[in-house]
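In structure tokens, the next block holds one chain alone, the form predicted on its own.
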Amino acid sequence: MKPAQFETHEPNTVEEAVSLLESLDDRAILAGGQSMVPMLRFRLAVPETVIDINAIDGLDYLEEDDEWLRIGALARHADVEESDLVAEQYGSFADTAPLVADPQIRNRGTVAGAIAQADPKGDWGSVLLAHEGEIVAQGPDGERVIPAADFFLLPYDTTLDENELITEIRVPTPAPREGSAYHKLKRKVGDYAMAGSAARLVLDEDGRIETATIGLTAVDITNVRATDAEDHLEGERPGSEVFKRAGELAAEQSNPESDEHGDAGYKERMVNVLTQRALGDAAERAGLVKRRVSQ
């Protein structure tokens, strides 16, 4: 099926984008394509107007400073699956990389736009709960910055505004003694989670968690946290017994609806062994021993 007809815009700053989005109805960002090009396809979407943000200067950048590692709204999976930085400080966003579509889809897709469609079985939305992540947004009124935690409502349904356009991504460098990780359950290579989790630990001088973070894919309405696994975590020292208690608990708190690849009881279990692992890693990342991760 081809596109129904429609007008395109290629604007060069994001001032000019933002004041676009003000002044036309019907219309859509496209950056990578991932999700926009497939829907226009087959017409899922009809927007009058498609604002290509691909010819703006400056948004292509992932670099880190001395708080953030920053994302620009147009940097690509593959700029962050191919980075030394990441590979080597960012555990969960290295795992996550290689783990979306096939290769032609993350050499022009972005992580802004996969974040910004809110597809509950997308994998950067857990990554970036578990980080406790930011989305920067410009809008007409200048810059806004909203908490990872209050973006996600519903299903492609997120707390941005309509006149607001993503610029960048962005997480905490880590802590000292920091790890992080995600695994996913997928049908074959390159296919949507059926389950995924994304685990965060920080551990104290004394090898006790001080933080633990959680980011669940595919099992509720959005990408979610498991704070009740969090919680059981936090002040535990790391073992194989306190991770199979936060996977049982995270699997507890997730919601998962039956489908044609499994019903909803394999969709828990699978949360739960997704998440040990998940923690097991992390736990290795942030410096400890391997582990061994119950099933």
Ligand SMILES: Cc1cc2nc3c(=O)[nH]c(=O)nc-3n(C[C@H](O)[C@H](O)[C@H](O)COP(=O)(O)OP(=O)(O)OC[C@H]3O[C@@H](n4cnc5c(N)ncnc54)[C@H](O)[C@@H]3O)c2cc1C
Second form
Amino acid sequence: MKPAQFETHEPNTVEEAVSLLESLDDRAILAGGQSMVPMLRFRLAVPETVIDINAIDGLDYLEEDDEWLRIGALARHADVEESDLVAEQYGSFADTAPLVADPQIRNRGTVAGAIAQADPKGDWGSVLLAHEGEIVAQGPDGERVIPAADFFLLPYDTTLDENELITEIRVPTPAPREGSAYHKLKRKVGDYAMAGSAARLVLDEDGRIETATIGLTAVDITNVRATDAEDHLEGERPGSEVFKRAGELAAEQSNPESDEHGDAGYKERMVNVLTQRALGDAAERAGLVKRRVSQ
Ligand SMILES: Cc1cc2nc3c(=O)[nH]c(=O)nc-3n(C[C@H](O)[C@H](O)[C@H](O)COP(=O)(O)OP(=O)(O)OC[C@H]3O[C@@H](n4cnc5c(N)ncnc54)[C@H](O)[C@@H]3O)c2cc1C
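Let's compare: the form predicted on its own is above, so bring in the form predicted together with the named molecule.
Okay, now the whole complex, with that chain kicking things off.
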């Protein structure tokens, strides 16, 4: 099917894009187009105007400062995949990028677009939740920062205002003795997750778990935190027994639906296994994050 006709605007600045959002009634933002173009083609979206943000300069960054890893709204999945900084310090991001879709989609699709799309099967939402990240949005009244925990409402529905443009996704730089990881089960290469688990651990000087954060993919109506498992882990020493119980608690708290790829019980068991694996890798990496420990 061909898309219905629409006009296109290509703003050169964030301000111009926001002003278009405010002045036009029936419009949609286009970033990488990897979700939007299929929606246009199948007429799931029939906007009068498409605001293509790709001509906005300076939004394609992936950089770190003292506080944050900052991912600009036009940074592609492939930019994360190819980043040495990510490979060295952000285990769950390094795990996730090559697991998103296929190389063609990763070359165009953006992390911010995936977060805006709010597909519960999307991988970045759970990683962002596990890192207690934030969404930076620009609207007519200025900038607004939305914690990931407050962002996802329903499948494809978020707390982003209709006149706001996401300009940046950001996560805190790793603490000393922090490690993270992402594990995903998919039917075949390039597929969305049947289940996924992102885990982040911060150990104290004594080697106990000071902070545990876990985000789950594709097993509820949005990406969700596995808070019971997190509570169980905090104060414990990392190890297979404590991770086993955390996996069980994450599975109990998940709420997957049966579909053609597997029934709900199978997916719950997968949440258990994937969470244990993500925790194991996160714990190992927590011992390997040397840079800030030695500062
Ligand atoms: C076959 C296929 C397989 C896929 N597999 C996976 C997968 O395994 N894991 C995964 O996580 N994702 C997967 N995706 C989704 C992929 O990650 C997309 O790139 C992503 O969902 C959308 O990013 P985009 O930049 O292409 O956004 P677009 O398609 O351009 O936009 C998506 C939505 O976000 C809005 N939007 C985009 N940018 C902004 C912004 N800056 N501010 C406000 N709103 C914005 C758009 O208006 C639109 O509603 C898959 C997609 C396809 C087609």
